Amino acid sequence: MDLFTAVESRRSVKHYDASEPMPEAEFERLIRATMLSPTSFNIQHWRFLRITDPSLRTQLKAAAWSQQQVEDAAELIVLCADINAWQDRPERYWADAPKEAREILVPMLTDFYQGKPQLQRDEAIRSCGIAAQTLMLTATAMGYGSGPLIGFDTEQVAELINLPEGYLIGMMIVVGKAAQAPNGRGGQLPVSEVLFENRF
């Protein structure tokens, strides 16, 4: 499937065929593609928590206001981010770059984020958003439905998954074979309402 077809056909699927698992090789392909998502300074903030324990899925469904897709989708991923990844051995993020680039970028990264907690958090959330879209478009191209979930009790989910200190939950994402066609688009705004040039 070409990129434009994937973008145009991607919809948030709400109902999944629980009898249709995703083969392990396809799941790995999905995650590897998602990991190519861009991040500021190549920090790669995202952490993908794959939920395979059926009892944990049931508990997460309760925390997600009983949304059945949490249990039925072939894959449930809690997309998190390490807010402090910028200071966790930052030389790793440029290990394969030329020495000259490493010597510039690693100190620059530290200077950019140090002492700026709001920027650190904002950047982690941005990274989650970019990764989420990559994941969902890749899933669409692979013939799977997907959907982002923000309708859940964040504190309860954090407790259930043992969210590490300094991490945030961006969203949950479900992936699997659709049990029924997703709803059509609710209504797109005209380009004239969302596209501006130079200044508002």
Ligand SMILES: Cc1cc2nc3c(=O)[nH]c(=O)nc-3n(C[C@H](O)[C@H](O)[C@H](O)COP(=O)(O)O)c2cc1C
The other form holds:
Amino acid sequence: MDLFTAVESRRSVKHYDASEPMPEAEFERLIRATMLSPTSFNIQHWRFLRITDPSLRTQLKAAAWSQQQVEDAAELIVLCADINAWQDRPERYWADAPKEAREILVPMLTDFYQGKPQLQRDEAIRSCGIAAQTLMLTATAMGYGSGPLIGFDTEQVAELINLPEGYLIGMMIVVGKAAQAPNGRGGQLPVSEVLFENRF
Ligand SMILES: Cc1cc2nc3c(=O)[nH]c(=O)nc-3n(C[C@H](O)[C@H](O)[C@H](O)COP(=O)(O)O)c2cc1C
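Switching conditions: you have the form predicted on its own, so give me the form predicted together with the ligand.
Now the full complex is given, and it begins with the chain already shown.
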């Protein structure tokens, strides 16, 4: 599937065929592709929590306004981020770069985030957003439906998944074979309302 077809055909799928699992090799391919998403300074903040325990799924569904896709989709991923990844052995993010580049970039990224908690959090959220879209477009290209979810009680979910200190939850993402085609699009704004030139 070419990229335009994936972009144009991706929709948030709400109804999944619970009897259709995702083969392990395909899941791994999906995650590996998602990990090619860009992150500022290559920090790779994202932490993908794959929920495979059926009873945890049921509990997460209850915390997510009883949205049935949380239980039925082949895969449920709680997309989290480590807000402090910028200071966790940052030389790893440039391990394969030439030494001279690494010696410039690692102190630069530390200076960039040091003492700026809002920026650290914004960056983690940005990284989740980009990764989420990569994941969903890749799933589309692989013939799967997907959907992002933020309709859940964050505190309850954080407790259920033992969210570590310093992590945030970006969103949940469900992936699986669609049982029902999505409804028509909700309503697209005109380009003129969202595209600007030079200044607002
Ligand atoms: C961050 C985010 C959270 C969302 N949360 C939910 C959700 O909890 N439940 C749901 O049914 N749809 C959810 N959606 C899906 C949106 O309603 C959907 O993306 C939007 O209506 C556009 O439709 P489309 O994705 O099919 O193009 C969410 C979308 C985003 C981006």
